[in-house]
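A lone chain, given as structure tokens: the form predicted alone.
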Amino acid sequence: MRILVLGSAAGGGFPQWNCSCPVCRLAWAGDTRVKPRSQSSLAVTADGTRWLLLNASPDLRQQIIASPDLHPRGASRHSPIAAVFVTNGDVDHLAGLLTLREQQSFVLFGSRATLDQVAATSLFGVLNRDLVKTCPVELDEAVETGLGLTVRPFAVPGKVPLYLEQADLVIGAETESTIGLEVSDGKNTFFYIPGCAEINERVEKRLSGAEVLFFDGTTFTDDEMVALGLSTKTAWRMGHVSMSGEKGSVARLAGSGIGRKIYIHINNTNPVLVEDSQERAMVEQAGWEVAYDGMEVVL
């Protein structure tokens, strides 16, 4: 099984088009200590021919161009992308579906809640319903993708997408709105959780002893955006757990026995993006890797 990191940044990418935070300023200046990153997505294959996308970011066209494995072959219209599995209804995980509108067949997997959001948005009507098959999945039930890959979706603490927030918003609920994925080719398994508001005992138990984990690395501290004067929202309020702190992912997964722990969905403000920063050193010393566009993991 091959896993390609198509995009490793959170929504907005890195550098974000309108941001001059300290980390983005380094990128705009061409500092070699930071690498530009597109918005979060993985591509997975069991046979090297047919690929499953995990989320479809707004940067998908750019990501396909940068990934020869995803280039068309043979017929006048062809794509190695055979299916897409979305983990929530966030814009940065759905907007790439619009890139796949040119009369190409593929299967779209997701929770009923997320696929209902796609169906209710008229813009996604550009996807030819005769060619794009939608498959709602049930939580904690194995999904045979037909690509030599089995995916088991499960709820993680999260929230509804920003555009669906209302006054009665609940953060940390474990529902179909935010899911993680366990992906297996029958021999090896990895987990993909790009969004998670809290690492509770259920999350810890599920991930214990995992071979490989791609996990939410949005912010380093919970108040990162607030401290920079860029937002009034903490990471928790945005539906993400920070890396640092006693409730952060570094501490909560320290004794998990996970083989490889890889941060993905990294916000443009996160200092771990700076390769010689103290924050990068801290997470690496704790056994974490920081994903980058083009990174490949082979299991």
The other form holds:
Amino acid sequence: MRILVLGSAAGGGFPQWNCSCPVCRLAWAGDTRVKPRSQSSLAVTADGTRWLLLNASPDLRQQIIASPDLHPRGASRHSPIAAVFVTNGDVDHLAGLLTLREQQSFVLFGSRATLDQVAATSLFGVLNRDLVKTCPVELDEAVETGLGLTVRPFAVPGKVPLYLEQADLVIGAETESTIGLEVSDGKNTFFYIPGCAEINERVEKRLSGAEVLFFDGTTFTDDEMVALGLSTKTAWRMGHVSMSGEKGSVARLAGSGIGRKIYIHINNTNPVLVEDSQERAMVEQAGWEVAYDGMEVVL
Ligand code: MLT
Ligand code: MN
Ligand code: ZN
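Could you output the structure for the form predicted in complex with D-malate (MLT), given that the previous block was the form predicted alone?
Full complex below, order starting with the chain above.
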């Protein structure tokens, strides 16, 4: 199984088009201590030819261009992308579906809640229903993708997408709105959880002893965006657990026996993006890797 990190940044990418936070400023200046990153997506294959996308980011066209494995082959229309599995309805995970129009067949997997949202958004009607098959999945039931990959979706603490938030918003609910994926080729397995509001005992138990984990690396501190004066929202309020702190992913997954722990969905404000930062050294000393676009994991 080959796993390709198409995009390692959170929504907005890195640098974000309108951001001059200290980390984005380095990227705008071309500082070599930071690598620009596109928005959140992985691609995985069991046979080296047919690929499953995990989320479809607004940067998908550039990600395909940057990844020779995903270029079309043959004389006519073709794509190695055979299916897409989405983990929530956020813009950074759905907008790339618009890139996949142009009369191409693929299968779209996701929770019923997320696929209902796709169906309710008339713009996604550009996807030809005769060619794009939607396949709602049940939580905690293994899904055979037909690509030599089995995917088990499960709820993690999260929230509804930003654009669906209402007065009755619940954060940390474990529903179809935010799911994690356990992906297996029959021999090896990895977990993909780009958004998770809290690492509770259920999450901890599920991940214990995992071979490889790609996990929510949105912010380093819970109040990161607030402290920078960029937002009034903590990471928790956005549905993400921070890396640092008592309840953070570094502490909560320290004794988990996970083989490789890799941060993905990293927000542009996160100081771990700066390669010589104290924060980067801290997470690496704790056994974490920080994903970058083009990173490949072979299992
Ligand atoms: C998130 O991960 O919190 C969302 O992608 C935010 C957004 O929709 O911009
Ligand atoms: Mn996001
Ligand atoms: Zn920024």
